[in-house]
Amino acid sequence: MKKEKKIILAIDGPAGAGKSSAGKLAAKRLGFTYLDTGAMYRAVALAVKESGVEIDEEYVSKILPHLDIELKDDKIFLNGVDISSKIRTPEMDLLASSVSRLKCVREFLGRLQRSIGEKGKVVAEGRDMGTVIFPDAAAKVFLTATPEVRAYRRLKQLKEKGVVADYDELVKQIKERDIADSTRDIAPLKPASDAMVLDSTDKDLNTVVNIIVDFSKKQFEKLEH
């Protein structure tokens, strides 16, 4: 039986695509609720190395219950502390990509996605949104640009935060990430088969977000037809 679509736009994509500051500025341009889900990972992947635990499942698996992770006014919180400036750093990008391959963290953090997700209305961003967590989803959009831009525009961002880094040394990260993801044997990073290909290598982000919108709208409308 061929499930019902839901009023939720999926973005995925690769590290540095521009998911997050597409997906919040096309969830307000919508309407509706803005799920950072690299935030979560992040914020995992946070817990785990401040509690000096191996990146390994038997280890992780026992600290995930003692976890509360919160999204709110475009901040994440973490056991109620405000973790939004710390997980934003190239350090806790790789983290974050090795604690998302352990089946344990992606279950954990399945289940706290799709409750959010419940209502729709919800536009939710990462690697498998559109493919494992929401299925169902109405719009896929799978966002992406080339290595060499998507480390251009995270140098941009970790300055404008007062990060030193280096440029040569986030695309090899980039690139690192992405073979990563791509392979991992628990929902590797790939478009959904009815997803929209969005490269934003050579466009603004005023000009993806409404490409997105306009795309999402006439998926949504076709809900009522």
Given for the second form:
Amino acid sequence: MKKEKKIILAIDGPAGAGKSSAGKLAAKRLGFTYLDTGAMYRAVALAVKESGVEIDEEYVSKILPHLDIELKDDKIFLNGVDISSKIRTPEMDLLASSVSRLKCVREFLGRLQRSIGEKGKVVAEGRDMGTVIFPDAAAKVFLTATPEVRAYRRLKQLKEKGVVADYDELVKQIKERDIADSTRDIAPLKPASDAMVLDSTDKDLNTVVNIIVDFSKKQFEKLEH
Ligand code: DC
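Other form of same protein, the form predicted in complex with ligand DC, not the form predicted on its own:
Up next: the whole complex, starting with the chain shown before.
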């Protein structure tokens, strides 16, 4: 039996493709809740770092039940503490990618993500939203851009936050993360078969958001007929 589609916009794609900026604006325009799942992996990464445990199923699975992760007003809280700026560093980029390979972490966060998406009207952004977490999302977008453009965007983002980074190093890290994220065993990064693939390399944010919102509205309208 075919599953009923949900009023969810799933945006997946590699780091720096513009998913967060586009996702936030699309959520605002659609009047939906914005779900930043990358921030959740980063929160687990920070907890792993602070507790000093090894990145291993056995150790990490023990700390997960003690983590209360909450997304509120574009901020992320870990056990009640606002960690929004702490999780946006090159170190956390790599650590989040490492913890995201663990099955216990994917299951733990997957449950949390599904419970938030249950009621629909959500823009869910990450790597496996359209493929694993919300396969029945009515609108799926896979957003990409060249590694060089993505590194440049990340450099700008970091600069705005006062974090100094090296462009060449960022290109290298982005390429490494692409390989790690798309070749891992569980929930690798790939477009869902029914996703619209959108290359943002030569498009400004406004154009990308317009394309995504128009596409989503059309997909959601189809559900009404
Ligand atoms: O989108 P981001 O850069 O904040 O994500 C951080 C890391 O988390 C990224 O390397 C891959 C991982 N991630 C994931 O595996 N699945 C998701 N749904 C979201 C992020």
